[in-house]
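Form predicted alone, single chain, as structure tokens, below.
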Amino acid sequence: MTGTLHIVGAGLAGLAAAVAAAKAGTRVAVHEAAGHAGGRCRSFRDEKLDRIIDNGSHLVLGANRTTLAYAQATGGIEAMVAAEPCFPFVDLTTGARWMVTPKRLPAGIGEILSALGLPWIRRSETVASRLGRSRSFTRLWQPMCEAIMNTAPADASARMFAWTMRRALLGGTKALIPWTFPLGLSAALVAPALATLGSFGAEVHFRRRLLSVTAEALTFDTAIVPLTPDDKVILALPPWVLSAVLPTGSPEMQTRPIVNAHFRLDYPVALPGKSHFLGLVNAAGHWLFARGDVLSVTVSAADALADRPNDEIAALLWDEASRAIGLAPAPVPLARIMKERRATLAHDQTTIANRPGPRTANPNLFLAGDWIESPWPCTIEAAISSGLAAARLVTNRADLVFEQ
């Protein structure tokens, strides 16, 4: 490629495309509307808590090979920690506690085979219709579905869920190793990518919001960037932004919210078994994450919670979290509630079928993002994989990888 690759959007998909293309020798320019990179997967210092927090808590598994390759290529892997492949849970109704490990799944072989998609899955099946009557539904399949797909089991595609389960459960112990972010998402996935791009001479422009795109130019609110016939463009934007700038628009996609609560305590948080995370069953919250003196709660598929007042959400999630880790009743500590109303697509069959591919009618214009057509649901792995796929198309190198 002799021209410049312009990437609009510095979320993980855009950063991944930029890193892959720059390392392959392509001249790269990144344009981002916000004053920072990372999109919906970043860290920032919260003034209220006076701590670095993530806009949403995340885990990466060993099965997410493209994400780990990206982190290795940028050096961000040094800011990640591999934990033991153990997933602790607590049922807040019964008080029961258990651990899920590669050798200890709380499900029989019949359930596991069904979750893996064997012997077959009808296109119309949901996770609930396939697994909802199984003995381990509440203890295993429901929390896994909500965490991975951010969609209630009654709506979530059983086919997509089975695909992710095969990658995790059939990949051996290594595939289930959880990687955590003790210094925050940006320290591992954003800042190292920006440093890598700088080392390859890539341009990165912030506070540049795209207004329109044609074959001749990218029009931003602060600049017009002419395009030559040798230039190419990757739009790494969410669908609701893309629809406003593309002449053909983009399909309307159903989305689902995620709510996160961050509580600052007066002492370091200790989760059972010295784990970095804890799954909650029969609770409004779904996962607890501990980082220093900050206890974070993630609520996936949070349609029922997103419209409630922040103080009500804080009180509810603090009550659950404190009971889960055995704290005595106490007033709600300093808290920050974050609502990502369009955190991911809804992973029902109709929405999945409407996910577009990376190509457009313009042969020099491509799309990237966690919402682009993929066997993965909208996750970090989907975003980074889509960025790499777009970079392969731009460079005409199907064998392009992050490690050159």
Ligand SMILES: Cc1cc2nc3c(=O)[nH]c(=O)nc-3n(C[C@H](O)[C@H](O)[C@H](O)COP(=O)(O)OP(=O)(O)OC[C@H]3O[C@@H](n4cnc5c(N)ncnc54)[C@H](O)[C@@H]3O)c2cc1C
Given for the second form:
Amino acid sequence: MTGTLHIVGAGLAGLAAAVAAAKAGTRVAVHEAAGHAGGRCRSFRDEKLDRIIDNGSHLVLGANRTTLAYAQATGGIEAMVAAEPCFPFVDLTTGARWMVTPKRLPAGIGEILSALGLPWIRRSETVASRLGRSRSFTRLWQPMCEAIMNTAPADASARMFAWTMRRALLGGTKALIPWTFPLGLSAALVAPALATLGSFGAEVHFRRRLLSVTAEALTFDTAIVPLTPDDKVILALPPWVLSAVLPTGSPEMQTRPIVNAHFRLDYPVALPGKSHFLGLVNAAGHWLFARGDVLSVTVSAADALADRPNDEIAALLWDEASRAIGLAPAPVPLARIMKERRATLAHDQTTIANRPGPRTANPNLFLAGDWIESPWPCTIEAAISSGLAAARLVTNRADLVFEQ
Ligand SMILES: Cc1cc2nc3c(=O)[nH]c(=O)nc-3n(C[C@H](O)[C@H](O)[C@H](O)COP(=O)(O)OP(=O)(O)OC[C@H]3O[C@@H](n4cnc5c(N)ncnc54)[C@H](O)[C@@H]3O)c2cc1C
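Structure of the form predicted in complex with this ligand, given the form predicted alone:
In what comes next, the whole complex appears, and the chain from above leads the way.
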């Protein structure tokens, strides 16, 4: 293209679109409302804990190939760590501990086939209606569903769940390799992308909130950017923002919260088996993550928890976490509670059927974001893939990939 590609929103979808397009030789300008990039996937210095923490602990799997290609292309992969494909769990009611590995799934073949979508899944089926009575529901399918889809099994689409299970379980051992972010999300997924954009001469404008968009201009709170017929625009914004800036609006989408508790201890956190994470079953908390002296607890589909006061949440999750890793009872340490009230879409049948595609009625205006129609639930992989897909449309290059 000969004009400028304007990308609004510097979350992972916007950054991925910008990196792919800039590397393909397109003139790129990114406009972001916040004073930083990364959106729902970012790190920041927390003054109370005096540590760099993430808004929420994130994990990607080897099956998330587009994410890994993006991280390779920007150099961010150097700040990511691949672990053995072993997922340790503890049941806080019984004290039982077990490990899920590609060769040791705690489920019979019938359940596994059912989770993979065999035989055929009806559109209306939920993860609970399909797998709720299976032997391994509590030990395997429920934690996987909540972690991947941020939606309770009673609401989560069984079709979408099956698609993610096929990618993870049928993709070979590599697909189940967990990748973590020991230096934080921004060091791996955000700062290297900004550096890459800088090296291609792309402009990145922070503190520019888009108010409206027409074929002639992008109107921000602090600037008006005129558009020529050669310019193109990708709006990489979440649905609740898009409905306010687009003249046509956008469908209202149900969302789900994620709550994270970060505890700063006086010593390095050690999880059993030196793992970076530990799954909890029969507990309010879902996953523990260890990074240096910070122990973090993630609660997905946290509708009930998100409305409780922070000190109650901290006390509940600290009690569970310390029991899970065998610490002596102790008062709640320094804690930061992060409530992302609109962490992802609710992945129920109705909401996912309402997702728009990347094209709009204006041929120069495209959409990107984790919530744009795709087989993936709202994840890093969905966000980065949608950014790449929008860049392909804008550059008219269906073969565009993240080049090293
Ligand atoms: C706590 C938490 C834990 C998660 N865990 C995982 C995980 O383990 N694995 C995984 O794969 N995924 C996980 N996710 C999901 C993942 O973080 C998201 O899918 C992804 O970050 C979404 O990226 P995005 O670019 O689509 O949207 P966003 O990150 O929302 O980006 C949108 C950007 O637009 C900007 N913006 C908003 N309004 C305007 C405006 N008017 N003008 C200009 N800019 C604007 C925002 O500031 C933001 O930077 C998690 C999410 C959360 C919140």
